[in-house]
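Single chain ahead, written as C-alpha cells, the form predicted on its own.
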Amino acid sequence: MDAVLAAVRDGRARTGRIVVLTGAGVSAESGIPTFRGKEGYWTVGAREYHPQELATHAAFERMPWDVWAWYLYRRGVCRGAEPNAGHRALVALAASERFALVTQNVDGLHIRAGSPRASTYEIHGDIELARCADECTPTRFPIPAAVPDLQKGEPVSAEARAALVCPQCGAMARPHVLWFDESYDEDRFHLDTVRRVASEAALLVVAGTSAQTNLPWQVVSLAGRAGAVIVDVNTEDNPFGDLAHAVARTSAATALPLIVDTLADI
C-alpha cells in the first residue's frame, strides 16, 4: 500500500476534484453477488436467462413481471446487506467540497452508510426507486411498501402489481435501473455532471470494478486526460489497473480507509 498511499498524496496536492468510483466489488465484500455468476441466473417457464438478457428494456416489454420479479429478489438480498468498512470511510470525505463518489452499484449501500445524494452519482441506478415505465417524467419514486421483497423464484402478486404503477399517469413503473440496452443521460443517470467531475479530477481512485461498462471508462480516459493520478484499487488485474500510476491488489474494505485516512481535511 506505500506506493498507492503516495499516489493518493500526490494527488491530494494537486488542485483538482477528489473523485471515488466504485464498482461491484465494493458491494460484494458486503455480501451481495455480482449477479454475473451462475446465482444471478432467472427461471422463467422452462427457460433460464441469464442477468444479462433479463435487465434490458427489451425483456421488460416482452414480460415485465418476470423482471419486476427478479428485481424484487435482487432487492432483497442487497436489503439484508450491510455497509463495510470501504462504505463508511467514503462518509468522511462527504463534507469537502473537491470529492465526488460516483458508483455502478445499485445497491444503496453508500447512501446507507452515510454518504450524502447530492454528491453520490449512482449512475446505473437505484433498486430502492422505480420510475415511469411510459417515461411521462423522469422523476424517480421509492417502490411503495405495498410491494414485498420476493423469494428467488416467486411471483409478483396482484397486490404489488396494482401498486407498481407511476404516481403521475397511472402508467406501470419499472425499476430505476440502466438497462443493457439503454444509454446514459443526464436526468437519470447524471451522465454529464459525471464527466464535468471526471475532467477536472487530481486524483482518481477506482476501487472494484473491473471496467465492463462504458461511462467508468468514460471517467478514467476524462481524468487521465486531465493529468489526475490515477489508483486502481481491485482484488484482481483488469484494464483500468494497466492505466493507473498506482495499484493495490487488495479489497476495498482494507484499502479505502487508508486511502480516505491519507485524504483527511481535504
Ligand code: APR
Given for the second form:
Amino acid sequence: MDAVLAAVRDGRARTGRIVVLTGAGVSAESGIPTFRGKEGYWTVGAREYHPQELATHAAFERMPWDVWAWYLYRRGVCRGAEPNAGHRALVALAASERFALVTQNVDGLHIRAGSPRASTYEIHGDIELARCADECTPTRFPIPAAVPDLQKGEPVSAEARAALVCPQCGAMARPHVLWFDESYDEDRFHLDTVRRVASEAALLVVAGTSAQTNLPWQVVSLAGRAGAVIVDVNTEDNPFGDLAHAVARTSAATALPLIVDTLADI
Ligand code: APR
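The block above covers the form predicted on its own; next, return the form predicted together with the ligand.
Every chain and every other molecule in the complex is listed next, the one we just looked at coming first.
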C-alpha cells in the first residue's frame, strides 16, 4: 500500500477533483455477488444465462417477466446487504467540493452508507427504481410496494405483474438500470456530468471494477488526459490496473479506508 498512498498524496497535492469510481467488487464484501463472478449466472427453464445476455433490452423484449424475476431476486440480495468499510469510508470525502463518487453499482449501498446524492453519480441506475418501458417520460418511480422480492426460480406473480406498470401511461414498467445494448445519457445516467468531472480530475481512484463498460473507460481516459494520478484497487489484475500509476491488489474494504485517511481534510 505504500506506493498507493504516495500516489494518493501526489494526486491530493495537485489542483483538481478527487474522483472515486466504484464497481461490483466494492460491494462483494457486503455479500453481493459481482457481475462476472460465478454466482452471477441465472437459470431460465433449462438454460443458464450470463448477466451479459440477460441485462439487455433484447432479453427484456423476449422474456420480460424472467428479466424482472432476476432483478427482483437481486433487489432482495441488495436489500439484505449492509454497506461495508469501503462504502462507509468514502462518506467522509463528500464534505469536500473537490470530491465526486461515480458508481456502476445499482445496489444503493453508497447512499445507504451516507454518501449524498448530490455528489454520487449512479451511472448504471438504481435497482429500487423503475421507469416506463415505452419511455413515455424519463421519470423514475419506486417499484410499487405490492411487488415483493423473489427467491431464485420464483416467478413474478399476477398481482406483481399488474402493479409493474407506468403510472403515467399504463405501459409495462422496466427496471431503472442501463442494459448492455443501451446508451448512456445525462438525464438518467449523468453522462455529461461524469465526463466533465473526470476531465477535471487530479486524482482518480478506481475500485472493484473489471473494466467492461463504456463510461468507466471514458472516465479513466479523460482523467488520464487531464494528467490525473490514477490508482487501481482490485483483488485481481484488470485493464485499468495497466493504466494506473499505482495498484492496490487488495480488497476495497481494506484499501479504501486507508486511502480516505490519506485524503483527510482535502
Ligand atoms: N475488492 C476489490 N475488488 C474486488 C473485490 C474486492 N473485495 N472482489 C472482487 N473484486 C473485483 C474483481 O476482481 C473484478 O475485477 O471486482 C471486479 C468486479 O467486476 P464485475 O463483476 O465485472 O463488475 P463491474 O466491473 O462493476 O461490472 C460493470 O457491468 O454488468 C454490468 O452494469 C453492470 O455495473 C455492472 C457493470
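Think of the rigid core as the biggest set of C-alphas that the two forms share within 1.5 Å after superposition. Residue numbers count along the first chain shown, from 1. If you're wondering where the values come from, they're calculated on a predicted model, not measured in any experiment.
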Rigid core fitted, then: does Tyr49 show a CA shift of 2 angstroms or greater between these two forms?
yes
